[in-house]
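To begin, one chain is listed below as structure tokens, in the form predicted on its own.
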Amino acid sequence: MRAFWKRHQQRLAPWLFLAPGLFMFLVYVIFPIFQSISISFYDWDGLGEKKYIGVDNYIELAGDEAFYTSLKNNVLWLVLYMLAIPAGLFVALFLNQTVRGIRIVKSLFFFPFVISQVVVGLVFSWFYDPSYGLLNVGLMSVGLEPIPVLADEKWVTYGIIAAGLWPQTAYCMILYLTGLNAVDPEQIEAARLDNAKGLKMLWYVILPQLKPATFIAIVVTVIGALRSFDLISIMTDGGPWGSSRVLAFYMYEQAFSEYGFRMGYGAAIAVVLFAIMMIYISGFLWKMYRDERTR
């Protein structure tokens, strides 16, 4: 046994270190995914006996208007949440300077990321308040009518997304700041000698070196957009009249609320959400892989 360990130590050691993490990942991520897929074929209240109903939950989803509202809002979240990536990049470029007091400024931009989503939701709820919120006080000061953002079906989803963009931009900023520290200064100097500056310097020299940070930022932002729940629960509880629901919140409503503890139907919604997430991220991973192979 000792001789075997000495011969294969370099190959076995990494797996021994990875084993606890892999075990936890299998138990708490992979197994629940397959369990959710299995539950989606049953009518189950979470406590009593399961009743197998095949694809009936998915057929019901196909005719569920609330599901399509949630799906539309998720698409809206996915599209608008991408604004956090360029916003985080430009904030990182602004903060990537060696001037006096820049650390204090960095900490102010970093602050939204470390506070709870619950706090973010409460702050923006006060900000949008139609009576004394800062947004409407500003609108009334210039002679405009106040907008009840969280009570208006047209504006509510946009208002919640704006609240979510605040901490998400801070997260992308941190990723890009880390990436900028790894940018090769020799390439920057060479580009300057070739008279590259401004947008050309950014596009042809800096951004190619920030691909790893961009990849992580896109994946994390997509996942954050598709699993959005906290802000909706805090700010509107899905209202007004269900117009701000997303798939994660609708899944929670169906599985755990007054709708009747429909675990099977909630699991079906979760499976659809997981499929959307995997399609999007798999497509992006394939594009990254293809780009790397053609280099």
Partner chain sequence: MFPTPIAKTRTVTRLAYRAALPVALVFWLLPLIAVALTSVRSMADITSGNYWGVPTSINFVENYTAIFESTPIGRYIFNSFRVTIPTVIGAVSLSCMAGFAFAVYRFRLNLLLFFMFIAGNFVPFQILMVPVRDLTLSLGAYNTVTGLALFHIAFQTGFCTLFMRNFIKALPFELIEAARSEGVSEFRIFWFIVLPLMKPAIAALSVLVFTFIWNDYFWALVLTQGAESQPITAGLYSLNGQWLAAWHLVSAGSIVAALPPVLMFFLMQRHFIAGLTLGAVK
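What we label the rigid core is the largest C-alpha set whose atoms superpose within 1.5 Å from one form to the other. Quick caveat: nothing in here was measured; it's all calculated off a predicted structure. Numbering follows the first chain given and starts at 1. What changes on going to the form predicted together with the partner chain:
- When the rigid core is held fixed, the Cα atom of residue 31 travels 2 angstroms or more between the two forms.
- A displacement of less than 2 angstroms separates the C-alpha positions of residue 63 between the two forms, with the rigid core held in common.
For comparison with the form predicted on its own, please write out the form predicted together with the partner chain.
Only a single chain is listed, so you will not see partners or other molecules.
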């Protein structure tokens, strides 16, 4: 036994180290993905018999107006959430100084990211409150009509996205601050001698060096946008009349809530969301793969 171990330990050790993590990850993450795909072909209330119905869930989905509303909102989230990246860069440039107290200022700017989205959601629903929320107090003080942001189908999704942008901008800011720290000072000096400054300098000298930070910022922002659930659940519960739903929220609503337990239909929605996410995941893995090979 001992001799066997001695001889093969190089080959066996990695599997022993890997086993617990791999087991948990397979059971809780990898297998469920396939189970969900399979459940999406069934009609199931979560308790009784599963009934195989082929692609009926997907056919129903194709004619479901609420599904398209959610999909449209997902696209809105994806597009508008991207604003966090330039906004984060802007804040980072503003804060990338060495005056006294700047460290504490930077951490305070990062604050919104540390607190829970539940708290962010509560804070913003209150900020939007039609009668005494700060937004409407402000609008009324300049003589405008108050906007009940969260009760208005036109505004509700934008209102929630704005709330989401607050912590997301903080996240992108911290990525860029770290990136700016690592920018090569010699290149900046050289560019200064060539009379590059301001926007030109930013565009041609700084941004190319910030590429890794930008890449991570895009990855986390896309994922954040597609994961948007907390804020919607807290601020509007999908309303008014389902107009602020996104796929993640609609799936939850269909699978279990007062609308009844429709696990199969919910799973079908989740599969669509997963397919969208998969595009990004493959892109990310492809980049990782290239980096690994050049190393």
